Structures are given as C-alpha cells and as structure tokens.
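Presented as structure tokens, the chain that follows is alone, the form predicted on its own.
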Amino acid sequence: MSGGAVELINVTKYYDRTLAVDGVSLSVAAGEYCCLLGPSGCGKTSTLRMIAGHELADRGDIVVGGRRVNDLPPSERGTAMMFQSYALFPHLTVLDNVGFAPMLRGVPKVERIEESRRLLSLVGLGGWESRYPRQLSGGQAQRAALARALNARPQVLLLDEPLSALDPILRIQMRSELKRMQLELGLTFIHVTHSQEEALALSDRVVVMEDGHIRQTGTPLDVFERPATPFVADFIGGHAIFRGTTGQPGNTVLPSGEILHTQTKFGTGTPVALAVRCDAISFARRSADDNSITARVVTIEHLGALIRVTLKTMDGQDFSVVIPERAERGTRLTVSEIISLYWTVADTRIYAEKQAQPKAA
C-alpha cells in the first residue's frame, strides 16, 4: 500500500439553502496524517464525505492521487471510509466483514482469506476471525473496521470520529495504534475529530475549521503556539482569551479598566482579543514588566500531576490556567478567592476582533 495526495480546490457544499462548506481549498501530501478539527457543524464531516464520494460537491474539484474524482463513485476513488459507528455487518463474522470488499471485487476465496487474516493480525485481532461483531468490545470493533477499510486497498483512509465511542484509556491506546499503522503502511490518513488532544497527538497537519471555512492549517506545534485567530486559540485549547479595546500605544484596556501591555500596531479604540497560553500564566510576578490581572477563583480541578483553575475576571470574562499540582500546594487556592495573575508581554498574542459574516443563503 502507498498513500496518495489529496487536493481540494474551492470546494463548496450546500444542503438545501444551508451552506455547509464554503470554498474550501486544501492540499494533503501523500503519506501525511491530516486531522480536520472543529466544533459540530463546522463542515469537517461534510468535507470528508465529499472526498469519499458519499456527498457530491456543488462547486470545486476533488483530486486524489492526481485524478479528479468528482464524478467517480466511492469504490473508484482510491479512498476507504471508516465510519464513526464502524458499520460492521452484524450477520457476518469478523473474517467475512474484513473480506467483504475483496469479495465484491471478485478476489478468489483463498487469496481473500489470506489477506484478511494478515490484516487482522496487523490490527491485533489474530485469532478473532470467527467472532461476530456483537462479541467484540468497542476497541476490537474499531480494529475490525480498520482492517476492513484497509482491505479495500486505498491510497487514502478517511476516518470519521473513529475514537469517539471508546473510553478514555482505550482512546489513548488506539490513537497510538492508528499512528503506528499509518506510519507502517505509508497511507494518507484524513481524520475528522472535535478532540483537540486527539488532533494534536496524531496529526502531521491540523486543519481547524469554523462555519464551513478553514481558519488555520499547520503542524500541531504551529497551530498551538501561533493560533491565527481568537477562535483557533480558544478552540485548540490551552489559551486564556481576554477581550478589550486598544488604548494608548502598546496598551489594551479591559472592560474592568485594567490595562494590559501588548505589542500591537492597531489604532486606538480597536476592539481586540488577547490570547495567552494557560501554562504561561503564573500566580507570582516574575518581572516588573509583567502583565497583571485580578480574577476570582471559580473551580479547582485536580487532574493528577496538573491542576486546572477556572477563573472569572472582574468584568466577567472566564478563563483557565494550568499549573503543576506541587505548585498549587504552595498557593492554597480556595473557591471564590480573589487573586492576581501574571504573564509576560512576549506571551501575549493580540488580534483585531472582526464582525461575524452571515452565511450565504
């Protein structure tokens, strides 16, 4: 097996008069693991289904492995789809489920069985060939669905929320298995998820979507460290967002009247959003030039080695910080306590706020 490149060129999709995907263009390199990330209704699943051929694009081109595939049926696109529900046939054994696609292609039975057994061994289900889907755990069903998709011999494997039905520990285990198999097989994976952690852990490329548009694409590190918009910073997680208005050059004034120093060229009176990585915010001042804000503690969540503290600014803006559990012991925080927090100007990213554009009818 080998991966194929995928290119979307100004792809648009309507459902009746509702615009689901709006002129999306994207290039995914052969052998790349790409995650489409975004909230429900952002267009990521519609984009995946158009690549697969389960939905038709109203405008634009879809190119897989150098071929325009807009008018081809799913079976001829060089893609295979792994559905969120796994969609295993309940009346077929695991072996017959995995061998279903080659059976339709007319592959001889002996060859079909041999390849299906090989793929089941690859995904860790060797010895489970005679079981039925009802006899599988969630993780086993996911592995069987993956083996079945791979048996279609795709250039591109399309995964629609494949880990969402698994418990947290199994989800972590299975995402490691997915990445291992993708590297071993050399296939192109395009994976839809709403889990920021999943996208950051798995992908070579993260594509963040909102309202049918791509807001940012890049490596996980690029997107996390340099979010392109306040939405990306907020959705990717790990950032506190503050909104205010630019004042004197280099200053942003919050609704509470507190002033934060920012490196900005925006004119006075510009509505702005500030993004600060949660792990850059401290309970101790480190420099006389640090930004400072006062906030009330809302919740304290113990997450093992880390503590997540949710806070509310004096003007009602919510945000969170993450600190090592040992550091929290020294602060002895309590709910409803009013505290001061600090971070450097260099850790502050600033964005001009834009008015939301209405969707086309």
The other form holds:
Amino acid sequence: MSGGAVELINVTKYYDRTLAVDGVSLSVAAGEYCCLLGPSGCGKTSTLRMIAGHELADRGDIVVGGRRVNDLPPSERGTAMMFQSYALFPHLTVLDNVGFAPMLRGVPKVERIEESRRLLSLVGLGGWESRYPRQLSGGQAQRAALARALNARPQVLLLDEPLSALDPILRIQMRSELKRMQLELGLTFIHVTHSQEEALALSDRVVVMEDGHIRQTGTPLDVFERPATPFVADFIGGHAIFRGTTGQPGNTVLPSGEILHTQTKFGTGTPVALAVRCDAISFARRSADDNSITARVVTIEHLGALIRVTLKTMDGQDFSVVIPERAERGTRLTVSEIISLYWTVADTRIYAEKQAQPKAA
Amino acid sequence: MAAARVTMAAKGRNAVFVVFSIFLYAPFLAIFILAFQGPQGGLNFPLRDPSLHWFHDLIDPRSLSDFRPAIGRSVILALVASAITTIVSLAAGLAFRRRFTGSATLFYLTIGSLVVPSSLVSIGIGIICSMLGIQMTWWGSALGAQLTWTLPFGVLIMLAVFSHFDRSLEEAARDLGANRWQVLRHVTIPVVAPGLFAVALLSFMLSYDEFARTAVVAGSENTLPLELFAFMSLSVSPTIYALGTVTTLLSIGALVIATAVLIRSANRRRAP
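Now that you have shown the form predicted on its own, what about the form predicted in complex with its partner chain?
Below, the chain from earlier opens the complete complex, with every other chain and molecule after it.
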C-alpha cells in the first residue's frame, strides 16, 4: 500500500438549490495527513463524500492518484471511507466485516481470513475476530472499521469525524493511533473534523472551511500563527477578536472609544476585526507603544499550569486570554474586576470585515 | 415500606397477567378439553368417558370430516401468500425510502384498503371474476383476495423496519466494492431479515385463518376455515374440537420455533 495524491479543481456541489460546496480547489500530496476543519454545514463532509464517490460533484474535477475519478464508483477510486457511525455490518463477525472487500473481489477464503487477521492485529484487535459489532466498545468498533477500510487497499483513506463518537480520553488515544497508523502505512489520510484541536494535532495540512469555501490552507503552525481571516482566527481558537473601525492611519477605534494601534492597510472608516493570540496578551505593559484595552473579568478557569480568563470589553465584546499561573499570582484577579490588558502592535493582526472583502471566486 | 409497595405492584401486575391469559386462552382450553369427549359425549360439558375417538374420526377418510385436503390447501395458500407478501413488502420498503411521485398517495391507498370491509372485497373480486369469465379457485381468486389483506400489513411492517435502517451501511458496502445486487444480498436483506421474518410469519397466519375475504371467491374447493364453517353448519360433532386442537397446537409449535429462531439471531448480535 502506498499513498496517492488528491486534487480537487473547482469542485462545486448543490443540494437542490442550496450551494453546499462552492468551487473548492485543493491539492493534498501523497502520504499527507490532511484535515478538513470547519463548523457544521461548512461543506467539509460534502467535500469528503464527493472524493469518496458517495456524492457526485456538480462541477469541477476530482483527481486521485493522477486519475480523474468523477465518473468512477466509490470502490474504483482508490479511496476507502471510514464512516462517522463506523457502519460495521451488524450481522457479520468482526472477521467477516474486515474481510468484506476481499470477499467481493473473490479472494479465496483462506487467504482472505489470513489477511483480515493480519489487519486486525495491526489495529490491535487480535483475538476479537469472532465477536459481533455490538459486542465491541467504541474504540474497538473504530479499529474494526479502520481494518475493514484498509482491506479495500486504498491509496487514500477518508475519515468522517472518526473520533467524535469516543469519550475524551479515548479520543486522544485513538488520535495518536490514527497518526501512527498513517505514518506506518504511508497512506494519504483526509480527515473531516470540527475540532480544531484534532486538526492541529494530526495534520500535515489543515484546510479551514466556511460556507462551502476554503478560507485557509496551510500547516497547523501557519494557520494558527497567521490566520487568513477573522473567522479562521476565531474558529482555530486561541485568538481574541476585537471589532472596530479604522480611524487615523495606524489606528483602529473600538465602539468603546478606545484606540488600538495597527498596521495601516485599509482606508479610514473601514470596519475591521483585530485578532491577537490569547497567549500574547498580558496584564503588564512592557513598552510604551503597547496596545491596551480595559475589560471586566467574567470567569477565571484554572487549567493547571495555565489560567484562562474570559473577559468582556467595555463595549461588550467577549474574549479570553491564557496566562501562566505564576503571572496571575502577582495580580490576584477577581471576577467582575476591571483590568487593563496589553500586547504589542506586532502581535495585532488586522482584517477587513467580510462585507468589505472582495468576494472569493 | 418501599418493599411492600413493590410487592403490591408486582402482585397487581401478576393479577392483570393472569386475567389477560385467562381471557386469551380460556375459550381454547374449553375446546381442548372437549376434544377428548367420549363417543357418546356431546358438544358441551360434562366430559364423558374421555377418549381419542374424535381425533380418529379426523383422519378417517371414510368419515365426512376428513379435513386433510382442506388443511393442505390452506397451508399451501398461506405459504404462497406469505412468500408473495414478503417479497413485495421488501420491494415496497426499499422503494418508500425515496420520495417518488405519488408515494404519499400510494401509502394512503395501501392503508385505506385495510378499512374496506372484508366481505365487500370478496364480493367485489367475485363480481370482477365473473365479469371477466375467470374461474374462481382457492389458488387464484382466493389468493388475490387474501393478498389484499396481507400486503398492507407487510408493507406497514417493512416501512417501520426501514425507518430504523442506517443507510451508511449500504454506503459502506458500496465503498468496499459491492454493486447494487451485492449490497442488497450481503447487507440490506440480512440486516432487515428479522423484519422480513416477522412479515412472513404474520402473513402466513393472516392467510391461514382468513375467512371473510376468501368466502365468496374460493371456488369449489374449500380452505380450512371455510371447510370448518361448512362442517359446523352441516353437522356438529366434537370432531371440530379435535381439529381445532390439532391445528392450534401445530400453529403454536410453528410460532415457538419461529420465535426461537428470531431470538437466536438477535442474541448473536448483542452483547454476550
């Protein structure tokens, strides 16, 4: 088994008259772990299902391993899908589930059983061959579904929210196992998720989607450090967002009247959103040029070594900051207290608000 | 206190269960006992000189009351009706998963046919057969009449079964390389099999003891219920009780086997 590259060229999907995926273009290299990330309804699952062949694209090309696969049935695309519900066949044993694809290919029984057993032990389910799906726990069902998909000998594995049905501890464990499996097998993985944590932890490439469009593609670090739009900054998490209007060149005025220093990118009077990484905000002014804002403390959450403080600006915008627990000890925050927060101009990213943005093609 | 209340509730529940069972089975029990009436005994209690006399009468080809041909016809008819109902209900269940033109109308027409009085259906079929010059037989017109009864039930059951069906199972099968036929054979049918089994069983029983719809259209040879009715109006002897006992025990036996099969297949899929 080896991975195949996947390329989407201007792929569009309508459901009745509703536009679900709007001209999405994307290329995923062979052997890459790619996450499609976005809120529900953003078109990520539709995109995955079009690659799998369970939905037909209304426009555009889907290329897997160098072949245009638009008109091929799911099983001839070189892809295999792992379903959100795992979709294990309830009337078949784990072994027969895993051996389903070779059974259809007409592989002799002895060979089929041998290969299925090998895959089951690869995913850590050795000894569970004769169980039925209902006798498996969530994590085991997922392993069985993975083994079954691998037995179709795909170049590309498509995973639809594979971890969402698991409890938090298992989710993190299975997450690292998926990654290990992908590295071991060298397959291309395309994984749909609404969890930014999952996407950041797993991907070589994160694709952030919103309203049927790709808003940003890049490495997790790229996307986290340089979010392309306020939506991406907000969705990927870890950013405080302030909305205001550009004033004098180099200034942004918040509804509260506070003035923040920013790069000059847009004309005066443009509605803008400012994004600042939560961990770049501090309680102490480090330089006279620092931006500052006054806000009321809403909640204080202790996360161990870190503390997350959610706050509300004077004009009612919610945001949060993450600071080391040691730094907080000096200040002794209390709920409802009004405090000042500081960050550097270099850490302030500025975006024009959506309505002013040219419409994406 | 709590324990006492629980016991009271349990006692109440048991009492309801006993009354319900008596209500269901007491009439049959009377017939079951009277089937062993002696040769001189009558249709009512008391039971005189218990014997197997009337059971002998049942299988004596010389007697008026040889029900075996009628039983044979009824079993064959029920098997055929059950097979057709199962296949058509499966097809309808598959079809109704998509909304097609007229699907709602078809659904209500199906349900509606259940409220048309049975004897009217029978007479209607009789009229049409004589209009078209079709000879009425138990395996032709009577089968048709019974299907108007078994099909709507079968379709309703399969609609309920498919409403719980996880379509991603079929997608997964296609994803792994199954064509339409293989999806149906290896996934869809096995998954809905308990439902199909229920349809087969119910339609067999509906057909086996169907009277009103079959009455006018069965032609010259009677099914078992028709034969029983004719026999009762002709001469009444405890043979009828013997017959009732035999057929009921056979039916109960078939039900027990069927239920055992169902439970086994359900257990196989559940936790140990």
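Residue numbers count along the first chain shown, from 1. Each form is matched to the other, and the largest set of C-alpha atoms that superpose within 1.5 Å is called the rigid core. Small disclaimer: the values here were computed from a predicted structure and weren't measured.
- Taking 2 Å as the criterion, L303 counts as shifted between the two forms: its C-alpha moves by at least this amount when the rigid core is aligned.
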